[in-house]
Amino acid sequence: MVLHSLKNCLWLSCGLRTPKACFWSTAGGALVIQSVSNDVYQNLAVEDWIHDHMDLEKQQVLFLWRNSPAVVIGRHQNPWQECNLRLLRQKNIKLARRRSGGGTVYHDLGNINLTFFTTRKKYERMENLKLVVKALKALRPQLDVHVTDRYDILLDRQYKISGTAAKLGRTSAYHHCTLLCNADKFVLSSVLKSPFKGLKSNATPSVPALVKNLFEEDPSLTSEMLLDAIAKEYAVQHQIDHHITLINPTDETLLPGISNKTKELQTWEWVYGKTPKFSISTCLNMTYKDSVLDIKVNMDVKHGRIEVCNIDLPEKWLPPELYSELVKSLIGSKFCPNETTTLVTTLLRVCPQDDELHSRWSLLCENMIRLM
């Protein structure tokens, strides 16, 4: 395997006059690049940049990347439905929304991501997955791996080791897939389990599957070996030299405008605000002074903001004016624990100085925030 720094290569070849020309100058009809970053937002931004800026008619691209712990949802998915957001916050695991469809996946350094860029006319995900299988077989002939009609790669005919998603533009397209090498399966199963009950949504749901790491089948494998084998097979099929070119996704000189793409992918408006409209109809079981109260909550959420809110409180639980102020403040606000915490803290300041009232208020608000 030969690794090059794309930046150095580009400076030498064309003086960095235009980024597109620089990319083209590194190879003929195809190029294999690998990110030096493990940041999910930066790597997703590279996908956007290549899709938007490169002339894939002249040169196809295979992009190799790995991320620090992150959960990545599909373009049309609902994060409250797909994962345990509270656990993500506790474990400091990033949440990202990609631009392609498909289901939710967990990434860590034990997972490899592969993105195949072509023109829309040449888009062919089955061929890409067969390439991955061929690379795995070349590395370890005994591996029982095959591609399914759902475009998954299965190990031993039952364990999913790779899932697929794609984005088809007007003229450009990309197909990306995961490859489970040595991911933390305990964390994977924990974070991809939503505790939410009573959520109704038309968002695309994920399809659960049994998973297994390749390293469980063969502990002698490494991520580097797998990356190299896939890059080698790609090079053979595209009749190019076997080189992996390293790129830095923060390099504005190399990728003009990349930082803006990265920032957009991190915004609340993109990650949560792009969630298709959904409704919540649930019951809060609250214990107060040796009694259990069932508080019915109904909400409609659009663009990640509360559009309709009804909280069925016991009579005299809160003064009517305070209840009205709470509902009024929630409508239009983000369905988000941070914003709701700020909101209820502000309302508490104008609440009558009554210890029991404050206790009831705090209990209700804590349970409301747990919903988010």
Second form
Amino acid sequence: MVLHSLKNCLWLSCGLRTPKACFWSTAGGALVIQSVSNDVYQNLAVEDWIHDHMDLEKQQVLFLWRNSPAVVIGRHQNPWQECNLRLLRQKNIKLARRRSGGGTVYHDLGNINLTFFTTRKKYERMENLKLVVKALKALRPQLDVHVTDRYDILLDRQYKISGTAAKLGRTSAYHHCTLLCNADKFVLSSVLKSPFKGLKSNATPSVPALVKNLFEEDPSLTSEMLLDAIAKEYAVQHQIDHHITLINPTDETLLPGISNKTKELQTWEWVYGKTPKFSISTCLNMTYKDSVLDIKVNMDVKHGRIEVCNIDLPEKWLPPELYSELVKSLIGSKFCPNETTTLVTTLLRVCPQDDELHSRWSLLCENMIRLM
Amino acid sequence: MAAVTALRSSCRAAGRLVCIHRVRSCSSIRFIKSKYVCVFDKSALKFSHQQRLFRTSAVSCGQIVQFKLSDIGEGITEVTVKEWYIKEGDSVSQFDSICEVQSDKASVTITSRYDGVIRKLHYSIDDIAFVGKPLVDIEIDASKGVASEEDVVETPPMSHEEHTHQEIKGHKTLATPAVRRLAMENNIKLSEVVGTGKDNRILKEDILNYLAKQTGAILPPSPKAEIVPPQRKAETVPSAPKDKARKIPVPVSRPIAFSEKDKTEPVTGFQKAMVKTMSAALKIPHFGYSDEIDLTQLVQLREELKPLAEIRGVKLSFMPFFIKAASLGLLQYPILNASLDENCQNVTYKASHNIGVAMDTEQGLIVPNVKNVQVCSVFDIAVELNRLQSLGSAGQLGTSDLTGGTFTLSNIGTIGGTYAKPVILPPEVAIGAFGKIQVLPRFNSKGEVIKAQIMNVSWSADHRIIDGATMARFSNLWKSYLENPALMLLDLK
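Any chance you could show the form predicted in complex with the partner chain after that form predicted alone?
Every chain and every other molecule in the complex is listed next, the one we just looked at coming first.
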């Protein structure tokens, strides 16, 4: 395997002028590249960049990447429904929304990601997955791996080791998939379990599956070996030399506009705001002094912002003006703990300074915030 | 009456069949002679069997075209509509994104084939859409005579015989209608532009680069002046900054239409919180009091203590000292740590010194507070500040961190400035803001000029219950603690 550093690559002169750039003049109709970054947003931005700017007519691309711990949800999914957001925040695990469809996955360095870039016409997921299976079998012939018609790869006929998603644009398309080599299964299962009850949405739901690491099947396997085997198979099938070009997703000269793409993927508007409209109908169990209260809460959230909010409080538990102030502030606000905390604590400044009132308010608000 | 002609012409360059639908309406002679219109010689055209009937109203000459959902691939026949990027009444250009559909883990962006105005969306969100069935109805803007379309198979668009003035040496210049319009609006001959697209196709970027290079070209003062009103698509003139990550180096003298409009957004979230707080603060009659502090000794002390704090894993700034000194001062002047009730009937002297620290985060201003500073050491305060700062930048502050404050300090000097006029945060009655620490020349007791570390403090207080003298005395005491840190030792509890 030969790893080419970027400095040794040739630039074709069609740089900024053309909307589709064709850099790295390698002989042959395909190219294998690998990201030097483990930042999920940077790597997703590279996918966007290649999809938007590369001329895939002349050259297909295989992009290899790995991320530090992150949960990646599909384009049309609901993060509240798909994962345990509180746990993610506690463990400092990033949350990203990709542009392709499909379900939610957990990434860490024990998981490898493969993206197959082709023109829209040459978009063919089954072929790509068969390539991966072929590569795995070439590496370890005894592995029982096969592709299902749901585009998953199963190990031993029952454990999912790879999930697939795809994005199609006007002229180009990409199909990416994961491959579990040695990911932390414990974190994976705890993080992908949403504690949310009473959430109604038309967002694409994930289909939970039993997973296994390839490492468990054969401890001699490493992520690097798998990446190399797949790159080799790709090179053979596309009749190119087996070498992997490294790219740096922060290189603005090579990938003009990439930092904007990276930034956009991290905005709240993209990660949370793109959630399809959903509604919550749940019950807050609050213990106040000696009594236990069951407060029904109904909310509608659109574009990640609260559209409708109803809290069924016992009469006079809070002064009615304060209650209506609370509801008025929440409507239009992000369904986000940070923003809600700021709002409710601010409201507390401008209401009567009464300890009893303050403690009730704090109790209610803390429970509301816990929902987010 | 509308005359519709559909034609099939062979693409000489690619040697493949391209299906082009040509729509012409309103057989007025003025229309035909307009330079925006493609006039064609009928004899050169072959009529295809595909004819469409279009309705035209007397009001507009636009043709409504049904844009069908094109083939997704892999034998897929139906998809779910997930998001619309446009709504009825919006103008679209060719290649603009119309909607996002999903099918079996694949998300597909559907782009427009036409320039025009969206007249009807055939599906709502979450509906199932069928391949080959109409997705949207687009009214093609016939008064501009632009109506050529391409097949989904992406072959280069044909340049038509009628554009005789665009022919150069027998070559046809290839360009999409959007590009042609841009060229026409800027009085550019396509023949003079170098195309960098496929088959030397002229792209938007080529026109814009050409314009940028022109130093003495005659251009209309504003493209809008040239366009015959009403221009429905005025704001989608291609020179609008839709180009991906591209800056157009245009000299200032030629204002190429850069359609920047005012942007109105609702006030939500952090801004809403600020509006509430500041509106309430407005009711408080503020008075200000400022002074200069010589921090030379404190700077030295901090330098000595910083590494010791780091060993304990804590970042030590000046704030813990300012906060502790303020608390010591509040012990002598408890009225500054009080709260006035709504009717101004009662003053409540708060027992705890919960000193708030203004923090600037990405989302905006938040003020978490350090609880019970009166029983904390400077180190304790530093630890707590570190905790609040990391939570604040992660956006994870809790309600208890943000409530219960009794007195606030704002170190705006870390960003810059000297004097400030801080606004009191209700229900508090006082606030202090610090400018930056500057090295300035001052006279010492011997009358010599020395280098001094000077910082300005600006206090604001509620004049209903606090008078200038109290504020001044508090400030003097606070100042003395900081100018002579050893004095703090004497009064530490």
